[in-house]
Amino acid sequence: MAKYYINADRRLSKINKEIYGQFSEHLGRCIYEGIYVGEDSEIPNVNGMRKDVVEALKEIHVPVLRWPGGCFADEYHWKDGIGPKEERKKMINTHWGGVLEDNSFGTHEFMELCRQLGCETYVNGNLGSGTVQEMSEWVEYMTFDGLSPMTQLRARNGHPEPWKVDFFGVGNENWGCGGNMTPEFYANEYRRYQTYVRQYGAGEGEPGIDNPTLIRKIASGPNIDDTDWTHGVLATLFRHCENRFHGHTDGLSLHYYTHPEGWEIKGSATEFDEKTWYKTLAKTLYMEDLIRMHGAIMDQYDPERKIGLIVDEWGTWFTVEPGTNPGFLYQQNTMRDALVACINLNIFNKHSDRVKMACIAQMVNVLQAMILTDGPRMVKTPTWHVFDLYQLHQDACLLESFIETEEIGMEEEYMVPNLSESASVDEKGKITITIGNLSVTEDYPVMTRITGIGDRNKVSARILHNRMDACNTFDEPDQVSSEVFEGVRLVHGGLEFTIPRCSVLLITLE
C-alpha cells in the first residue's frame, strides 16, 4: 500500500492560475475554424467567434491565452489586422502549412475573444522581424487612453477604449525561428525593445509577475536544456543595473515539448504499445529536471523569485494524423495524453515559487489540444478532462505533499514513479488533491495521512479512467470523459483509497 502524506498545516507558494493557460498560434485550424468561424458562418457564433468551443473553454476557466505565435509572432504584423476585413493583407503563412493567411482574425478579435472567455491576456510581440516602432505602437494602440495617432486608429476601428494587456512577450524562441540569435545578441535587443513596452495608465507597484496592475514583460527564454541561453540572457539582462531586479524583465519563457520517438520521428499519436507510452511518461517527467536546471541559474540573478519561468509552451508533439496537412499539427488525443498533463500540471504545482504561468500547445486542432472540430462538429479531449478536473487548483496554495512511490517500466532507461500528485488549499479551506496512476496495468491501494486535518468531513471524488489509447472522436465523443468515483473513504486523520490503472483521480476534501 503507498503512503502518501499531506501537511494542511504548512502552506506553501500560491499556485498561480495562470499555470493553467493556454496557447493559440496562427498554426492549421487552431484559430480558423477552431475558434474563429466568422460571423456570417452557420455555425453559431458570437462575433465569429464559436459558441460551442467557447462555453467549453469557459467550462475549465482559461485564465490567460497566448497569441499570435509561436514562430508566427515573429513574423507577424499587426497592422495588417485590423480595420475592414475586405481591406486586410492577405499573405502566405511560411511557417506552418504554407496556406493562406487573411488577417481576418487580428487584434479586434483576439481581445473580443478573451473577453467571451473572460480571461487574461498574453500577446507575443514581433522582436524578430518587427521594429521597435512596430512594437511600441501596437502596445500604445491597444492600451493608451490619451489622444495619440493610435488611440485614433483604434477608435476608428470601433474601439475607442483601450484594452489591458496583462502579458507582453518580447519576442518568441529568438533563438530559433525567432531570429536565430545569440544569447547576448537578444538580451541587448530585449533590453532596447521592451523600453517601449509602455506603461500607459498602470497602477503603483513594484513590477513584478504577481502585479497585475502592470504589462507583465515575458523575455524569450531557452530551448530545453540550453543552459548557455540562460546565463547569458539573464547576465545581459542584468549587466550594468543598479540591483538585481530593475524592471525589465518579469518571466522569462521555457519550452519543452514530449516527443517519444525523437524529434524527426514523433511517433504516432494513437498507435503505441506499454514501452512507447513508459518512453512517453519519463520524457514528460524531464520537465522538472528542467525546471530545477534553469531555476538554479535564475536563483543566481533574482534569488528572491521575482522573475517567473513561464512554461509557455509545453505537450505531446506525435506525427499528425494520416491525411492532414503536415504543416497543421493536427494530432488525436488519448489517455497517453492525460497523463502527460496530469504530470506537468503536478510538477508545475510543485514549482509554483518559480513557475508562474505555463500555456499548453496548443488550445484547439493542434497538437495537445483541449479540442477537436470538424465543421459544426467538436470533442471535449482527455487532456481537456484533466485541466477540468485540476481547475481548483488555479490560485489556491500548495500543501507540503509526499507520496511513497516504485518504479514501473520496461525499459531501464525509461523507467517512471507508478505515482504523481499534487495537494492544494484554496482561501475557504477546501483541500484538492489530484494523483494520476502512471501504470497501464496496476491499480494501487493508497492509505492518506493528513496533519491538520481538523474538521473536515467531507469527502468527494471524480475520476478520468480508460485504457492507454482510448479517445474521443467525433462519432463517439464521450468514450474518454471524468465520473464520480465512489472509491475514497474517509477514516482517522486521512483517507484511504484505490486508484485504478491508467487513471488521473481528483479528491476534494471541506
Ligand code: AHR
The other form holds:
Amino acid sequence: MAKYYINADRRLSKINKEIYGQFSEHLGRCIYEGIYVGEDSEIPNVNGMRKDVVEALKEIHVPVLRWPGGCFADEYHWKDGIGPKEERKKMINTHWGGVLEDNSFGTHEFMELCRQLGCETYVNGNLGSGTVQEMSEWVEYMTFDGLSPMTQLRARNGHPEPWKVDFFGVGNENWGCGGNMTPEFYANEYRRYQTYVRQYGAGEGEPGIDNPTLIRKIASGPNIDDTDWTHGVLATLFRHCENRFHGHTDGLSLHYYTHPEGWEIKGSATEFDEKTWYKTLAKTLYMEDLIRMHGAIMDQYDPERKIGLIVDEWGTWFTVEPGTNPGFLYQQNTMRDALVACINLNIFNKHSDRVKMACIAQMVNVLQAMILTDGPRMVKTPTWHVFDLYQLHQDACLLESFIETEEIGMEEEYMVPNLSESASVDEKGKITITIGNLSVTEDYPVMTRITGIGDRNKVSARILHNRMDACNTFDEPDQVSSEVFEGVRLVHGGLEFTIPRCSVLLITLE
Ligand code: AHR
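The form predicted in complex with the ligand is what I need now, so please give it after the form predicted alone.
Full complex below, order starting with the chain above.
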C-alpha cells in the first residue's frame, strides 16, 4: 500500500496557468492545415482558423501560445507576413522541409487565433538574422497606441487598435539555430535588442515575470544541461545593471526533449517494448534535475525569483511517421506520451516557485501534439486528454505533498518511481490531485492522508487508462479517452483507491 500525504494547510507557490502553455511554429502542418486553412477552405473555419481545432483547444483552456518559432523565429521577417495576402512575399522554409511559405499566416492571423482561443500571446522575435530596428518596429506595430509610421501601417492593414503582447522572446536557441553564438556574445546582443523592445502601454509596478501589465521579455536559455550557457548569459546580463532590472530579463528559457533512443535514432512513436517505455519515462524524469541545476544558478543572480525559468520547448521527439516528410516532425501519440506529459506537468507544478511558464512542443501535427489532423478529420491525442485532466491546476496553489514510491523498471540505468503526483488547491478551496502510474504491469493501492481536509466531502475522479501503446487514429479517434473513475473512497481524514497500471488519474475533493 503506497502512502500519500497531502497537507492542505500548507500552500506553496502559485501554479501559473502559463505552465499549461502551447507552442506553434511554422513547421510542417502545425500552422498551415493544422490550424489555419484560409477563409476559402471547405473545412469549416472562422477567419481562416479551423473551427474543430479551435474548439478542441478551447476545451483545455490554452493559457498562452508561443509563435512563430522555434528555429523559424530567427529566420522570420515579420513584414513579409502583413498586408494583402496576394502581395505577401513567398519564401522557402529551408529549416523545415524545404516547402513554400506563403506568409498567409502572419501577425494579424496570430493575434486573431489568440483572440479565438482567449489566450495570452508569446511572440518570439528574430535576433539571429534580424536587425534591432526590425524587432523594435514589430513591437511598435503590435503594441503602440499613438501616432507613428508603424501604427499607421497597422491601421492600413485593418487593425487600428493595438494588441497586447504578453511575452516576447528575444531570439531562440541562439547557441544553435539562432546564430551559433557564445553565451557572452548572445547576452550582449540580448541587452542591446531588448532595450528597443519598448513598453508602450502604461505598465504598473516593478518588472518581473509575474507583472502582466508589462511585456515580459524572455532570454534564450540553455539546451538541456548546458550550465555554461546559463552561467555565461546571466553573468553578462547582470553586469552593470544594479539588479534593478533583474538582468534586463523576466525569463530564461530551457529546452529539453525526451528522445528515448538518443538524438540520432529517436525511435518509433508507436512501436516500442517495455524496456523502451521505462527508458522514455526515466529520461523524462531528468527534467527535474535540469530545473534544479539551472534553478540553482539562477538563484545566485536572482534570489528573489523575479526571473522565471520558462520551459518553452518540451515533450517527446520520435522518428517521424513512415512516409511523411522528415522535416515535418509528424508523430503519433500514445499512452506513453500521456505519461510523459503527466510526469513533466507534475514536475512543473512542484517547481512552480521557479518554473513560471512551459510550452509543450507543439500544439498541432508536430512532435508531442494535442491534436492531429488529416484533411477535414481531427483527433485528440492522449496528451490532449492529460491537459484536459490537469487544467484545474491552472492558477491554483501548489500544496505540500509526498508519496512513498518504489523503484520499477527493467534496466538498472533506467529505473523510475512507480508513481508521480502533484496536488493543488484553488481559490474556492477545491483540491485537485493528479497521479500517474508509471508501471506497465502493476496496479497500486494508495492510502492518502490529507491534513486540513476540513469539511470537504465531495470526491470525484476521472482516469485515462489503456495499454502502453494505445493511440487515437482517424478511424478510431476515441480509443484513448478519459472516463469517470468510481474507485476513490473517502475515508476518515483521507482517500483510498487503487490506481490501475499505465494510467493518469485526476481526483478532486471539495
Ligand atoms: O520544436 C522543434 C524545434 O526544436 C524548434 O524549432 C527548435 O527551437 C528546437 O530545436
